[in-house]
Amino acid sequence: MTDCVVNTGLSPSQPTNEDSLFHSRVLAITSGKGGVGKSNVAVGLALSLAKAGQRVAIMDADFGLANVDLLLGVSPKHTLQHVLRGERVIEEIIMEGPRGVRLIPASSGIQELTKLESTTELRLIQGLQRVAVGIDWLLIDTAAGIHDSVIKILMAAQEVILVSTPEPTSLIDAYAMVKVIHLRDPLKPVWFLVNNAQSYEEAEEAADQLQAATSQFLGRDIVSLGVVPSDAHVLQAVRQQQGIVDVFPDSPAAKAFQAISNMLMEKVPLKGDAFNAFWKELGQV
């Protein structure tokens, strides 16, 4: 594991050019329940986007079970907890993972982003705005479930990727998540991704079931982002603390991540103020 820290090229007090922030897409990756492989999806998409030449950062916002650092094979000495305490600036905690993917690491048990004091929130926002100068995508790995803190992050993000397995209990929780999002913002774009499917037929059936429920009871469509098939290489990559896209690039799961990242690059619009809007909305919802 590496403890390499990113040099953003900016000093903590250096002002940023607002125009230079007009490049980031902000996606929140979430799930209705835990254990569906959400963090693996976040890492797989981040590495696939980076492989395609995109500049990517992952923010680990799962403060109950922060593990993106392990999946990327980096070992942070400092986390968001140190930034929130004023002990470090954000440039000092960012780690550089494979393919230049930047990680903003969290640690379990730290204060939720949506419950920060105003001075602490300002310190974090200003730091992340400086970081945003050099990225095309900010992927936020949220906690699982419909907790208020998770929903606030989803509402603030530009778009949401909802991860589920084909299991009935996972689909029920996925529907509950869509319902909560819909009641808050009927126009919020939500992608549905089926993970760990035994077959494409199983994944298609799961997507059809969720679509039927959301259409009948909520009057909205859910757009399928695709499927990541069940693949033994995923567990092998986790054990090696490497991304499957890098260590097993020809595996079914890696190819799926590459296809999904291509779809995201094609379908997710580039909004000039997406990053700034994220923090503005987070403070209001």
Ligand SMILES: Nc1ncnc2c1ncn2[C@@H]1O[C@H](COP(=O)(O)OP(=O)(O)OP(=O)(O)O)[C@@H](O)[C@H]1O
Second form
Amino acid sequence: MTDCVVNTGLSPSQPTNEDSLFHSRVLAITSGKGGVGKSNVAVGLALSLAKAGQRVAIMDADFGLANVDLLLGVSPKHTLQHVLRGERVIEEIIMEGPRGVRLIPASSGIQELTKLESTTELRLIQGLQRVAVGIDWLLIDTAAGIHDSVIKILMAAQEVILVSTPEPTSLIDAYAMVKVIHLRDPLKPVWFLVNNAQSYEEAEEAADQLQAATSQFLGRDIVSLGVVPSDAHVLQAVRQQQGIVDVFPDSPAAKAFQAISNMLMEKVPLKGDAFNAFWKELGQV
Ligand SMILES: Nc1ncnc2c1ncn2[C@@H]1O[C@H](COP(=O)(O)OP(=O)(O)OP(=O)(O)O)[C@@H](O)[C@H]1O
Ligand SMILES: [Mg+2]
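The block above covers the form predicted alone; next, return the form predicted in complex with the ligand.
In what comes next, the whole complex appears, and the chain from above leads the way.
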């Protein structure tokens, strides 16, 4: 287990205002049903993007079952809550995992993020501006289900990756999630990722079913991001607390993460203000 904090090279008292430094993409990874593989997807995609030379941060926004730290093999001592309480500066809570992937441990601080005092919010935004320097992607691993706190994160993010297994129960909950997002913002980009599929036919059928429901009842299309097959290497990598992309790079799931991260790099537009917009919107909801 590594245990180190990130040195951004900037003093906490010197926020930079150069917009050109803040070009990032902000994706929230979510699901209707729990246990479908969101956290593994977040880490798999983060490491694949990092392997391709991208600078990536993950925020663990699952305040019930935060476990991205375990998957990355790091052990944070402090979270965003300490920053909000003024006990730590943001540089002190960020951990660096494999391939330079940064982890913003948020755990149980997320609900507080939606009701910030203006001075706290300013402190947070200024801290995050320093951190945003040099981050190309912020991936947010959310909790499962249609809870207000999760929906707020999804609405603040630039785009959403909705993860589901091909099982009917998971698909039904995925549809419910699309509906909630759609009713709040019909233009919010939502990618659909089928995880833990036994075959590509099964995954395709699942994507077709969801697409049929969203098209019929919501009048919107769901864009498929790809398929991660069911692969025993996923669990082996978890047990070793290492990324599958690093320990089993030729496994079917690792190859799928690489392909999906390539697609993200191609399809998700770079936004100058996405990182800051995310935090500002979260504080304002
Ligand atoms: N493609 C896959 N092949 C095989 N096993 C997988 C795959 N994806 C995930 N798993 C397994 O499924 C379990 C749940 O994965 P994970 O913790 O990533 O789900 P989650 O959606 O984040 O769960 P939660 O809703 O509790 O946050 C883990 O044991 C993981 O190893
Ligand atoms: Mg999880």
